[in-house]
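Only one chain is shown below, in structure tokens, and it's the form predicted on its own.
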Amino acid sequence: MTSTILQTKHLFKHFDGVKAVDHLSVSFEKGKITSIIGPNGSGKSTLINLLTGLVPLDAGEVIIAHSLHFTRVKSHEVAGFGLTRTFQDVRLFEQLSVLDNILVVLTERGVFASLFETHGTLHLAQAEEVLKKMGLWEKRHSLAINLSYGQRKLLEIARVLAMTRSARTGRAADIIFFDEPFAGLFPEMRKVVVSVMKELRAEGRTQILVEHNMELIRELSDEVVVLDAGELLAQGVPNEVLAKREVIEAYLGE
């Protein structure tokens, strides 16, 4: 039995007269991996940015777990709603070590206060767990700015993983947005991310994935949402949705 954990009602956003998201109503099921696909400019990243407060809504409503309704989302508040995300352009604390990038997420204090905190055994053990899982433990004392592109993406995902272990914002992350997490990764790194996403699903976390690699979408997705010109074109299980003629025409250009 499934239950809706996140939904939008008539979500609308335009930029200079262009409708990026056009009165979109869509729902996401708890504990599932839902992939959002569509041609370039279809509104995929805009939708994630709206749901995580990076850009303001023009109209519409967001509902979390049937009870929390809002028409305005602020980026500094979303963690308190149990949401976290990655970015296409990786965003880290560049001048902090790999380990400190994780400890900042785990600590109960703010960024600067956390640097002077004596971290307890639990925080250090949690940081070690996620860094080993992402293959970054040996890099723990390196500055984030000195990592390779792929390692930086893995560190950002490690921070997301740490958010699912931490209640520093009042609740651990239940809903995770992955915005093209596999882009630019070597095959072995992709395997690590796939493993983490499957583990998060097994824990009951809800994941919303923007991705272009159809092989990964078929492997990971429980559901697929297809957007076209900011509107919902199709939604359902991958094999059925990806076989639809309108999806093939819009997404694959056939």
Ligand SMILES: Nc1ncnc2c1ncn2[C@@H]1O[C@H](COP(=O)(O)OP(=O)(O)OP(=O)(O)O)[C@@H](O)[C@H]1O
Second form
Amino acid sequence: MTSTILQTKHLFKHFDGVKAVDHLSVSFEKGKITSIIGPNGSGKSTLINLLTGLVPLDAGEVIIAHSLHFTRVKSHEVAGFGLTRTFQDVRLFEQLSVLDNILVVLTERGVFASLFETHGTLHLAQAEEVLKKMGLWEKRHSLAINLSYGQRKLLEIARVLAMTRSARTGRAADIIFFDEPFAGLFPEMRKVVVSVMKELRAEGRTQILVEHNMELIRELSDEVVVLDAGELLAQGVPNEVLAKREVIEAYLGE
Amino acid sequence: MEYLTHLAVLVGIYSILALSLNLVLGYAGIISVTHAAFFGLGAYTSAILTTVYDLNFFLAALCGVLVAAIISLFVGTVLSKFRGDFVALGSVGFNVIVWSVFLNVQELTRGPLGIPGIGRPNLEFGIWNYEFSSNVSFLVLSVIFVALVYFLCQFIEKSSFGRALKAIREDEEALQVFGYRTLHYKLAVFVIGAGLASIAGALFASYITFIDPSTFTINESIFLLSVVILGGLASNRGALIGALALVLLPEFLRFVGFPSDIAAQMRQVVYGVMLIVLMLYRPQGLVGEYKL
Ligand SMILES: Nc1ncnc2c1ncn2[C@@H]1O[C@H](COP(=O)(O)OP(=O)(O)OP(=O)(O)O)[C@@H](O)[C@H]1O
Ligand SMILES: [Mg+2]
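Please supply the coordinates for the form predicted together with this ligand, as a counterpart to the form predicted on its own shown previously.
Then the entire complex follows, led off by the chain already shown.
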């Protein structure tokens, strides 16, 4: 049995003349890894930005778990729906320590409550767990800005993991967007990220992965969604979709 | 001795201003060029309430905090509609408005004449009455206020709230995605900063016993920014050091012995050059942890 957890209907977004996402209706299955592929500029990141409230929709609708419909959403609300993400252009809290980058997503969100809270042993234990998993615990006192590029990408993934461990926003994250998490990583680091994604799948969480590397897509994806110029070109299991002639032409052709 | 006590009181008042601006600028990263307005609102509120309505200094200072808090909540809400550098520009506008209210609403503020004869604070319990009339006693009072404000700022820095402020400074949009209503945080810190600045204003008014609009201009706001930046952003210790350095610097330069006819201008030049050199070679300030 499969069930849809996240669905878009006629999602539309244009940036002065460019249709970044063009009447896109697509759905994502609960507990699966769905890869989104498509040429540069085909709207993959824009889709994630729309779904996480970073960019306002022009038109269309988003449905989460069949029950929650929205046509506009503020970015501070999405965490409460169980959504979280990484950013293609790594976005950390640069002049905060590695540990603070994690603690900040584990602690109280309300203004007054946070004023009277200091991080406790539970927060530290959670931070230690996710940082150790990403091999960053030794670096916990460094500023994020002083990490290597690969470590910075891993820290973003650690932050997402922390969001899955904490329900401070009302709900632990169970829908996760990864926007090119492997780009620029050394093979060793890639392995870490692959195993984290497999674990998250075993925990039943839904993952949406934007990726260009075909090997990784075949290894990880349960489903593949192909975008081209903001439109849905194909969707299905990896072997079938990646064999389609129009997909090869649009994406792998040259 | 009297002279040193006088300087120490000024350092104390500027320490409170620097600590409170540091919350806004250093922690939350809001470039506010209007801190002198809240300083002035505190000074005028308490000056008017103590001279015209004969209210006790401490109650008047509390009213000043309320006035500054309410107005800053409104200003902060308006400024939150601006993007990026326009926040700084908008805040300049607000400082100008408040200053011209001080200057023009003469029924209340006496305009350019200023308010003279402001009393020193006094404490009254039944028959026991103590007035902080000597400068030394006033210094003790200021030190107590500085200590309270300092501990409040340290408390904020250690709290989850403080960490969230720094994250806002680094990437507000990203923080929102992790479930923070960052606007509430920014308003909260703006109001706290304004409230604390107004306490410095009440102290200043009753210490000097005279205020006029010329103290609360954009120039003063810019001076306060340089105090915080010089001391080091996002460091409470830095704010204290900045206040100490910039309040004492002109006094120190007084002894360098420029010919008296150009001394004032030369002091301005030396002061400007020092700021530029510092920003070139130590952009995080004397003891700060973070660069703008
Ligand atoms: N904030 C923005 N302002 C203006 N145009 C934008 C903005 N964001 C995206 N675009 C445009 O929208 C289109 C889709 O961009 P998007 O970043 O979603 O593509 P992508 O599929 O993620 O590409 P890549 O593989 O290069 O990351 C592009 O033409 C891009 O230039
Ligand atoms: Mg992209």
